[in-house]
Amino acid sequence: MSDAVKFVLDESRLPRSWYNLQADLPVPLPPVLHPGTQKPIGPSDLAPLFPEELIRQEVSLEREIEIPGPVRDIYRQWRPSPLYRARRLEKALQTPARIYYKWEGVSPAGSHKPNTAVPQAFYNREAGIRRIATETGAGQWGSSLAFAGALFGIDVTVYMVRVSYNQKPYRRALMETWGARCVASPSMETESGRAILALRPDHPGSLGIAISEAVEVAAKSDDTKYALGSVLNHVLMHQTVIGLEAMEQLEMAGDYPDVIVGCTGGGSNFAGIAFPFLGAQLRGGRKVRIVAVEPAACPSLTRGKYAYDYGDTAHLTPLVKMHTLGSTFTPPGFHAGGLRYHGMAPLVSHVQELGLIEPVSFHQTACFQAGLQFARTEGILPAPEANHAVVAAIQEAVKCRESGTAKTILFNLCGHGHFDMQAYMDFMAGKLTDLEYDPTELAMALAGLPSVT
């Protein structure tokens, strides 16, 4: 057998939904709480930052909702994604585990984000809104976005963590390209920024500040809602297309995963591969163990606390229930800016919470080592948050070669690092370190933490 194998769906076989979990879980979800009363929001309270249908999307309990046919048109110029086994990885690491892995950088924007961006921009448009503000950590949201807001004629701004700002010039300039406006977070252009450029000018950033910007801004205009790529129950379920398709395409493979891998930041990827098989699970079906991989330096998984919290640094959130950090948290400077997020998604904290998942942590230098192996033996270079997936897919499949065990290993490669050759220099040089959090300040920060009664 060749050692290039990829299953391809026709574009016939697009979801012609998104797959809710909330309809599959045991335990509802905690609600989200106003952060005044501390009582559970309504609809009217996400009004100024969403349109009314993506609103209905957060809270519905329903198990699928339709994909609109303009969004599935769009969809179509890179979905269905394609599913490739890794063989030559399989055979570098003589495991005897089969490692697939979904294949999103094949996306106009290089990343799984447009599977959310798309939608998003769809309904903004269709509730009259022709401007949005949003945040993005490492890019890859942001020029998401970007290029959504430009096939729907929406005016896009988007506040940048100011250290992938700094770090990743061309992903800023591939915003640009589609015609949005890119701004250094924390910025002068906002209370909450000004704020912390009072208390530290040379402040790196972070994404509670960067949402607070955005929602700040959004707040404040009529005109102007609010989008963020990750973490909310909508934004969850639009990237469940890959799951839903990574389905299709095992069955074609005569395959079924043992172990599923995904980096978690704020959830959406992670989500997106993992969340159809774990309710085709709680509804009877095949047990699969589903690992949660993020960086050491913002462990939100691993050293968070389970608690209410604000979903940005200046408070103008409602309170979820997450594994968080503390929203005054400002994870240190890794490449993996996508993942530095001081909260977890609530669904994806949620079924921690029930055990039906298992997280760890990698430090950057043993990530970006996997990256370069997986390059080396795939072809694809991978970006600094996929690198996350793949050392943790590396870790499954030794297990495999130690016990002598077959396994299936699925893991989702969420988008490619062409536009961070930059880090992968400075790793091959010897200049890239692990880099850990202040205690005292995580410390801090969870001391912090809104009291619930």
The other form holds:
Protein chains: 2
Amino acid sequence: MSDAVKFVLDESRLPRSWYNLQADLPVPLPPVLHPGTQKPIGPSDLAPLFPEELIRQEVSLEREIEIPGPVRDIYRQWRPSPLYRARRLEKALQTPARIYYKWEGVSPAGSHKPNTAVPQAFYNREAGIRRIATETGAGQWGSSLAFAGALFGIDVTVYMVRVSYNQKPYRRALMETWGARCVASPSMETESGRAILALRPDHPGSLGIAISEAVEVAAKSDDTKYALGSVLNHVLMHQTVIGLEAMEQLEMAGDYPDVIVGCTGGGSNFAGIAFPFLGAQLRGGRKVRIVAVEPAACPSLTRGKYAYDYGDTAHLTPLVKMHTLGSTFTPPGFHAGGLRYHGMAPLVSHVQELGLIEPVSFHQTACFQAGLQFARTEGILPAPEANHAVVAAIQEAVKCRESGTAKTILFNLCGHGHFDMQAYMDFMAGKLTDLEYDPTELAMALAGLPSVT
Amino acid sequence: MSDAVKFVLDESRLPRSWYNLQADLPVPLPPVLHPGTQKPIGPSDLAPLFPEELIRQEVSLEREIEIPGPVRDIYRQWRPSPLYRARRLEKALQTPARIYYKWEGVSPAGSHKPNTAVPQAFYNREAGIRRIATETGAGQWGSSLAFAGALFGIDVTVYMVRVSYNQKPYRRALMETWGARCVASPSMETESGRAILALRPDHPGSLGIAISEAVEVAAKSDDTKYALGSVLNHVLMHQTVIGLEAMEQLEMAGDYPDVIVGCTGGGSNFAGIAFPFLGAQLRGGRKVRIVAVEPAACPSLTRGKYAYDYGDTAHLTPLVKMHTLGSTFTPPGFHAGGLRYHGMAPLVSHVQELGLIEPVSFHQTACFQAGLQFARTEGILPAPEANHAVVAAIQEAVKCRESGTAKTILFNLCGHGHFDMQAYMDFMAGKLTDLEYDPTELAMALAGLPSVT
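Other form of same protein, the form predicted in complex with a further copy of the same chain, not the form predicted on its own:
Below is the entire complex, every chain and molecule, led by the chain shown above.
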């Protein structure tokens, strides 16, 4: 084992291809169904929303898909991202475990999201598209697409969940500095938004509603496409640069993970770090435990149902088979807004059904406590979403201390918390509580799932 | 010339020594004077404030001072920092100039300040010190020392200029997440603070007052030392890792600067990028134009007097010869709080007197406009302080376009603007105006300079 703390890959070793887990699945993904006919959809059904190349990637079974040159050129601004050995954290925990973390906060937008925002903007631009509509919760995805849009000259409109729009004006300002237009959702700009505001003028919004608005805009317009920051197969695949780099960096360190930890909202940063290792395992390589960490207040993997469901509230999206809390479920307002989604990526759900990953959940105060310990040892202040990975990694390291085993733990630190200081202030002031979802609402949302199998 | 956009130094090429410009000065620095006797001070006069090794570095004439191993170990977390070729900005400006920028926002605290916070905390820790008092304006220095204190187990108290304390709660929260105590200055904790509050209970504070408070605490306590984030010789020297790395990176690029640009408040990030190149020039190397950029509303280099003055308001510090607006001068409240200081580093002032650098000044709206253009081309959102370097670099590049000359421009992008979004929002909303200092106040402050020559 190397005694270095930072493992930097030379730029020449920036991955040339993304890794597509679909190539190695022992059982293929269930088909995506048309919301009207409930029959499997074809590429033409998605054409109003996405450029052809992204649709091709969504269903591709090729193991490797080449990263275009212009995308690699932009990746190079912050990639390969560093892999760190968390020696100061290890010491504080008095653990024999070796803890490594991949640090995605070095991107201009401060999270892993530009890994897919950049290729999505690129493929749209290649297809002649000049406008993209999207949604955002806490704002990490919206700001990443705003950044990518600025680089490719694409106008970006972001429907931002209203409660976040009001609570996080600085995230909104960040999108605007990159030239994007940011609209509070539900808005009066779409039928979906107007219908909801008619029922409840002060509706706080949800990711499901914001997706409906952005999809509607794209579907109705000839010159606008839609972009999603997580959930879809091609989005998860773009994130595999994280795990592919980590594999090479751990090789530099002379190590290999026993446990991989990632936080899961829609599933993209988790898939990014885990899928390349999972693929290696499926091809006969070393087995690795993979832990998916979700918020206890929005527990799609641990308490949801594996069923066909809509990705949005207005039921404009296709039906996908996933772990879901039901598209009408509204999670309570905990701070990790990027994890407040009723569903889960079909690929992540599928590998959980195959028994290849372990889901766990944590409440938010435990996550912030872990984030503070991480900041005071490793020096980096994580985003509230990333704190879910931190707390689970710490828990694994503590288990190692208790059992006296020196395991190798790898986790993805998906973003920084610079735009989440209010949450840290509330936590340090003792004002933050653990929020619970409403079990009756969850039961109703699950009972209302579409009757498709 | 290389066609790469990012130049990454291997960790093995992290500088092993800081560069001390004092070794190469054609004329030595004027002596520092005791505030009581007005005679040159000796090391023992500084002993209540600083550990011995930092006092030694302050007056050293050695060209290279070795960076201790534990400091290099922490530097490695984010150093060598990347050097970028700003190709997208060049294209937008249609300039034949080659623009390079060194990016210091990759540190955990988001600016160049940890380059000196870490060694300062280290030397204090080596001397057995467990508590440090300091001041901060916008908060970049305070948060950097908080970060360094957390790593070395040193309790940090930060006296933060009250107006910033109230306007920037998130910067304060960042210090607290790293375990520092942050106090609004003027405070009731010190004689200096109480005296000012007695005269004006709602005093907004200033860097000069906050320095008085921190110095007083250190001077009166056996177990507490003081730390300064800029101005002093040893602080500027610690920052030379920036320029030393940039030299090697430009060599990788096959290039050498014709012009170097840095923003100047106290002078440390400017010295960090410029002094290694200036030293090479003084030793017979290639001549380079060096441009120091300051805010038009706090113009110590362009409108101040080169004279002996105090570093603080309560006149507790020694007298240093520098460009100063007078220690009673209160700059207007523009957004680049890190540049709101009445004085300038003696070393920067000295090389200006020797005709080795060119000072220029800009108003804040021009700076924010440049920052926005930078964000939309290069993707990185600069701090308001850094925007002063951006605007001057752009101006140099535009001159190249107009004259058709392909010069090489290097500037230091000293930090990110993630904690300055309110300023960007105000600018984008058209609410930001150019602030002017009060010429009568400046004349009075200059008239009140101590009569020492």
